[in-house]
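The chain below stands alone, shown as structure tokens; this is the form predicted alone.
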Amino acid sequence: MSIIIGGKGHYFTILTMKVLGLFGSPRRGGNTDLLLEEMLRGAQSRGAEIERIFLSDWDISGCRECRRCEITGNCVIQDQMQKLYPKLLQADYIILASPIFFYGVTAQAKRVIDRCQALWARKYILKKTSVQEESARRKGWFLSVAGSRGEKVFQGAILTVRYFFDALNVEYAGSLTFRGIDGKGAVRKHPNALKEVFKAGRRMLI
């Protein structure tokens, strides 16, 4: 957020939009993370404030199932996880970024999936007003490739993405996902995947 004087003393504001980007590949500089970093590279060149996560980085352990999240809200597992719930909550918008393993997400975003289910507590057992609040503002993106061909490739990944946002309170505001892409880099032999990547990231803003 910055703040600028406005004629005769008067204050405005004016609030710089948050990015949040998930970098899910267990792979650095692979096909996901090229096409975040042009979503990315999109939604600066509009002025947002981009963060990137890089979740292979991040010592997330995965859902206990304890239930203890539908008592108190909280999660009790006390890692990495605990840093980024701050972040996915007050992110204006989420980018999730990646690759199909046996028609779903990595395992690194699956983690972090399945540790929202706290906030799924909150937002539907315990009623927690916080995670109701409705945003306008507030939207979700997912990015994948794949390598096989398959019409239903991404249908798995896609609904898990969907349920994550609704998680967080954020609007599924679609995908971008790219079929026979596997070599590390081969997305830049696409023929339009990086500039639609690109123009997203600066129409996500308008």
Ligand SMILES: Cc1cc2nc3c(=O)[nH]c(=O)nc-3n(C[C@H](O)[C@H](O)[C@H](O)COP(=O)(O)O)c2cc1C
Given for the second form:
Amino acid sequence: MSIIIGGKGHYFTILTMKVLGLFGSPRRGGNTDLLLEEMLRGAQSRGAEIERIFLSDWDISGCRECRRCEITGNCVIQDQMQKLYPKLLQADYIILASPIFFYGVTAQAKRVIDRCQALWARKYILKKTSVQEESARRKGWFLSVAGSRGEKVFQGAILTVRYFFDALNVEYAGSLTFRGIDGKGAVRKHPNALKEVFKAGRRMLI
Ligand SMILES: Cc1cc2nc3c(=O)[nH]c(=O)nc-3n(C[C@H](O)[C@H](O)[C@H](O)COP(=O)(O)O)c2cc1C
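Please give the corresponding structure for the form predicted together with this ligand, as opposed to the form predicted alone shown earlier.
Below: every chain and molecule of the assembly, starting with the one above.
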């Protein structure tokens, strides 16, 4: 978030909100990629600064459960997650997009979530939070699609994402989910999904 103040006796405050988009699907150009891209376009049309992270391109391994983070607040694994932690802590808004895989998020998204155990440990065991985390009310959204039309198909993933955001000190702002979307690009045929997420991207910055 940047603040500029100035003018002849007038004060102007310009806030540039940072929006971090986490693309969690291994299928590039697939349904959740299309949705997240639209939501980011919506946010960008309101002047937000956008960063896109395609998680399947990032070398991030799973949590080893060594529990060192409970003592230090940091993860011992030296991989690209070390570059992602500061981005997660500095973004004003985080949008995680993941299709439903076996009633949960993808492995690509879950690896990141599990590695945030270090941030959970900072918050709940070590009782430490960073200034950035405390300085603003940060918000997080979840975007998802499922091939089936099961009534409870998003429930498990939403619960996981709510606790992911909580570890990051990010307020869970809501989920935008679409059922019965399976083939690559099928979401384009949905009557309003892409429009809906674009609007949500614009609205989230108000
Ligand atoms: C490994 C795997 C597991 C899946 N599990 C589920 C599931 O549990 N429930 C469901 O409704 N769809 C399931 N699907 C279908 C995907 O959610 C669906 O194809 C979705 O549109 C993929 O989104 P994407 O194009 O963003 O990758 C699964 C697909 C794969 C490849």
